[in-house]
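The chain that follows stands alone, in the form predicted on its own, written as structure tokens.
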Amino acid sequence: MSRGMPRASGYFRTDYAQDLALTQTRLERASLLAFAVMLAAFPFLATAFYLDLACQVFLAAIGALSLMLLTGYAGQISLGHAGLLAAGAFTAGILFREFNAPFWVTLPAAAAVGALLGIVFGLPSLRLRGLYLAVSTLALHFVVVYLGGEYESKRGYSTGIMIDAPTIGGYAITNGRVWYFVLLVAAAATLLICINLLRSRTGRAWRAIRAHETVAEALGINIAAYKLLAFVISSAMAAVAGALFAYYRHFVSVEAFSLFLSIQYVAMIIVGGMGSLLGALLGAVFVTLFPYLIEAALQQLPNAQSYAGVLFAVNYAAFGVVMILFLLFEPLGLVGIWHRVQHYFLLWPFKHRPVAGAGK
């Protein structure tokens, strides 16, 4: 009977092989295959606008996954994510403009710069916590943006650093469909790296540190080493995402990496659901598409043209309201909603009630 349970619900595991498997049931494997087929077919059915939206989602997903490792699993607050993206983008731009470096050089270089920044700005985490740590990471954003702005002004790139399309085997990647698959592979690779990290000793150490540092230290976990490792890995991933963004947009400018971008990435992991890779992906989709949904809603109102001047303000206000609503009424985020829906269909026609309310 117990061996049939995993196949029925997917929530009961009876051996280590099941625990290590990426998919637990035939339904999960079929769903994953169907989702992969949908992703593969999408670029051949979508318009250029929707292809661009998908590419934006993939780029956001890489950044959100990297921040989720740091904050959602290791418990280290960071408000400097936009600075890390900017560091990767400027690394790619500067190496291209100054040395005509190809992308297979600039991407590892961006990762190395991000890792170095992760060490430098991860050191305060050894002594600071909470709000003080958040403020120290916020300094990263201002330092990187200032240095990037200085480079732009000194070199005369008033409108940003222009970057040619990367080439693979003599073929320049300019087509939207090709970019779609490149960024899809990059996002999928990032997700697999995160999954394997979290199933390793490193991931278990991060969870212990987030739960209780004192207990984790008593268990023999090197707190300082694992905190720095979280900053290094997260920063390197974010810098690579920034470099990919630079190549995708064909230019780098400090205006693209405002403080609001850092807030958006924090929103992705909060709205998506803290401590969940699926939450990071759902949050990336939601936050990326949200401004376009607001714009589409305004277009349906009478005299839609008259609202064009306030669109930016409406986006800001709606974004803030949505974050507050999630924090108040859905602290588990979109992944919490997904799990409730999933449980409903898995347990149907039976009802699931929390233990605390079982007697009511």
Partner chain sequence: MQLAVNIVVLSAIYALIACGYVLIYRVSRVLNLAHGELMMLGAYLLLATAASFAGNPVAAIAAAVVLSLAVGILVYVFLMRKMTGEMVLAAVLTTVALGTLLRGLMVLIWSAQQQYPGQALGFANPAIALPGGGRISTFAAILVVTTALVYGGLFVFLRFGRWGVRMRAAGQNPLLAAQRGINLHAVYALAWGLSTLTGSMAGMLIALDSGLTSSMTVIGLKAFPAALVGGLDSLVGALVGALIIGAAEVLSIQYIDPLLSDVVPFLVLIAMLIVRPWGLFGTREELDRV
Contents of the next structure:
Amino acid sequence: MSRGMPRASGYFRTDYAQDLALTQTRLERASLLAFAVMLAAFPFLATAFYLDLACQVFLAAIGALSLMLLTGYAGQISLGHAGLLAAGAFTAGILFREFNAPFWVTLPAAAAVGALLGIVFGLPSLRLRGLYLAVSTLALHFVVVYLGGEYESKRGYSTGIMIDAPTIGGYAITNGRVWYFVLLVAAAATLLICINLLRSRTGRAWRAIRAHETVAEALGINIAAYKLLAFVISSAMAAVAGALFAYYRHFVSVEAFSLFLSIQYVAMIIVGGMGSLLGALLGAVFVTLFPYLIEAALQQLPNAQSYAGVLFAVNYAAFGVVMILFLLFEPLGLVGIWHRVQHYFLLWPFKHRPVAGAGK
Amino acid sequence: MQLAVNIVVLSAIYALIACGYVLIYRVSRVLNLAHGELMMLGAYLLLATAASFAGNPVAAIAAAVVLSLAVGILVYVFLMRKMTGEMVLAAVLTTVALGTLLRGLMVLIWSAQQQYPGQALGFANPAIALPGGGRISTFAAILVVTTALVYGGLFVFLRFGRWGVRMRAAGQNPLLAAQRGINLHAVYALAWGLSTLTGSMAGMLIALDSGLTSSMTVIGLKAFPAALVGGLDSLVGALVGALIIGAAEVLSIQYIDPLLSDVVPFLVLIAMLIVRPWGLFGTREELDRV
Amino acid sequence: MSEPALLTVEKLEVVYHRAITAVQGISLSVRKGQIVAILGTNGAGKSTTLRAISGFLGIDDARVTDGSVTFNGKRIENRQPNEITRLGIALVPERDKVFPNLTVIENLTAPFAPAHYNRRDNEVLAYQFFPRLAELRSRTAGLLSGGERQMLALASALVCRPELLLVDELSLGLAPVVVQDLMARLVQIRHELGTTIVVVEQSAAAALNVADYGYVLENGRVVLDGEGARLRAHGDIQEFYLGQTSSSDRRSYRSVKQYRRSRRWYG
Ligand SMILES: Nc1ncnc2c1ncn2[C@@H]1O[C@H](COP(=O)(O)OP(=O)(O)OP(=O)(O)O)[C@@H](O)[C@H]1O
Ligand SMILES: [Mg+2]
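Form predicted on its own already given; the form predicted together with the partner chain follows:
And the full complex, kicking off with our chain again.
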């Protein structure tokens, strides 16, 4: 199901090594290589603005992948993703401020805090069928933002916490290109973790639950435990993304983690395509770039200045419209469109793929 | 005494909003996460009708109420109807998207500034002194009365009204309901209409009492725990839940920290989910424990 | 006898989840005023047939893939269930046949009756056939016993004022005495309201006692049909559904036919 089309003309795997390999055909390997080369060359060609944009995309991709695990595979909605990012960011910020902790302490700590929050808020709501997690993650968001705000005001960082650049062996990561590669590696690592999780027993259990909860239960899958596991893993990943975000921006403030940020992450997985990791990546790219596109479009309008104040409202409305359009007309998201384009060219000049079981 | 008045007023607000969540959840198992925005839209509709029915406040309010009912029905007919038969997840995500869209549109149309529909309609809002020594503003008092009337009306409608019984039937077993000749789309549209209507009334009264900004949606979100604590499918539960949440919030603002006001309802909710996940009045088997 | 058919099912085919063909080309015909029994073992496709007729397939992702259902001259396959009910077909399903959290009276209020009947009429109609319900009127339906629930289900179906009443497994989990009583009520309903009735039954004896005509299904096909009395007398029915035989190993109707055929062929 995850694989829309067989790339090779049949199932030719003869040993487990082939089954475990991430790519199947030479074409796949070649295009992946080309893409990697492009990614590696990008920072040497792009301006600082586009470099920053790329970094934002990578950060968003980590968050989107983690949310996709939860929503796209385990079938639970989280509206508190911004809260988890905030938890990670504040963990890093507070540990740095209070104990001057290095990043190799703060990042695992952020993951641990995320996982802990996942347990605390996931445990009560995931005992029930239905979308209770949506509400308890809302609770998570408000709690984290409240605690963060308290810390800021009690310690006198009323505008936010400053964080120094992380240092590796005496070298501080401040250069944009270095950040680009750091975040690229982080995003790629997250992707690999997700791919492997989904190929494991855990991933199969999640898919079974999403497809049919009762049947999954009948098959002896411990539904509550697997849902909780999905939320804990997803929370830990999101928290790490938040900590990376804090380091990247040198700055943490509750202002950055509004409910709208959570909605943007939800938009990523809807627009990208539910139940597909590629979809999470495409969604992250789309949602990160979309506000800039809107701004650019507004600039073209006659009296551009007058829109500056309502830009955020235009963003809200546009995100709402895009999400609704995708939910109604392309539930498979950008990935669905991508597969359709692929089919079109693969099958050209024919229009339709022979339907399985046609001709009865 | 003032504390008790504050608790009652806040509980009434939450209760009036929460019944909208309950109505929709009860008939279609969908959590309407756009309820806060729909409620705010009701308040802005009042602002709009106040401008067009200048000098005739009663007509303005009536028009806004009718419009909000229509909005709810239209939301179902043009949006949520397409999601029936899809997974509940998709329907809930659609309400999230709708909420985002509405919020953007409302700011674009009415700006994010604080507005006072009460002034636009020419209402004063004098405080009334209560026997025990407390004070309550006129519109807060009207809100409490409205909540009581709405709940009374809903109880009677759901218990004795033909369509009320049909709504409950459709919530329990949609397929059998359809099989008994009940038009499910009509029932769902009715639920959305009533839910938006009651939510909008809450929005209008809050706006009349204390003005209207785009932060009103947070009140809508905070009413959700009230619905859940009571048990999502029970109106009595929503009433009791609203009372609990309202009391917890007012007391913690008074005695602990005013900044807690956004957090407390959700803390109560988490506590409730740990102790009694199906809510105070929710039916256990209906929620299907995993 | 030459009265036109009220309900005609032709070569009906129903597929679950686009994979499982539960009904493969069933044809039935029901004339006005008849009581028709549909018999067959577990999984023969009886329920699926009834649900297809009444548009009750929805949530199971089942679809009518072929054939037609005609009621009063109108094609009704794949229509919405509420439309079909308003055309005059009411189904008493196998499970979940009442609204468990509504009271008995509310269960009689919820169904959509033609406009000129008020609530009082509905109750009178229900108590006319099932006086026991009058005593239970404010009891929650989920607390009723199986037999009482079946009565309520029949009554709430009657409230829709159907021309054709479809009853799935009248006898499911009920004591034989109760089954006989309910069967007698069906006859009474037909007699007093002129309602045409189709009953699906496992226990052929009870159904064939009241049925004018019967169909036997197996593996989604009609394998035998005939008038009630004739079916009751039919040897195979006696052997396999009425259990009036000494043979110890029970085989399906089909395998017996094959056995007989092969005996004929191979001598
Ligand atoms: N929801 C479903 N999904 C998949 N297959 C189904 C479903 N419902 C029924 N079937 C299959 O369709 C076939 C016919 O089922 P049906 O319920 O019509 O049998 P039946 O004759 O009513 O049996 P019983 O006497 O046990 O009620 C069976 O093989 C059954 O497994
Ligand atoms: Mg059956």
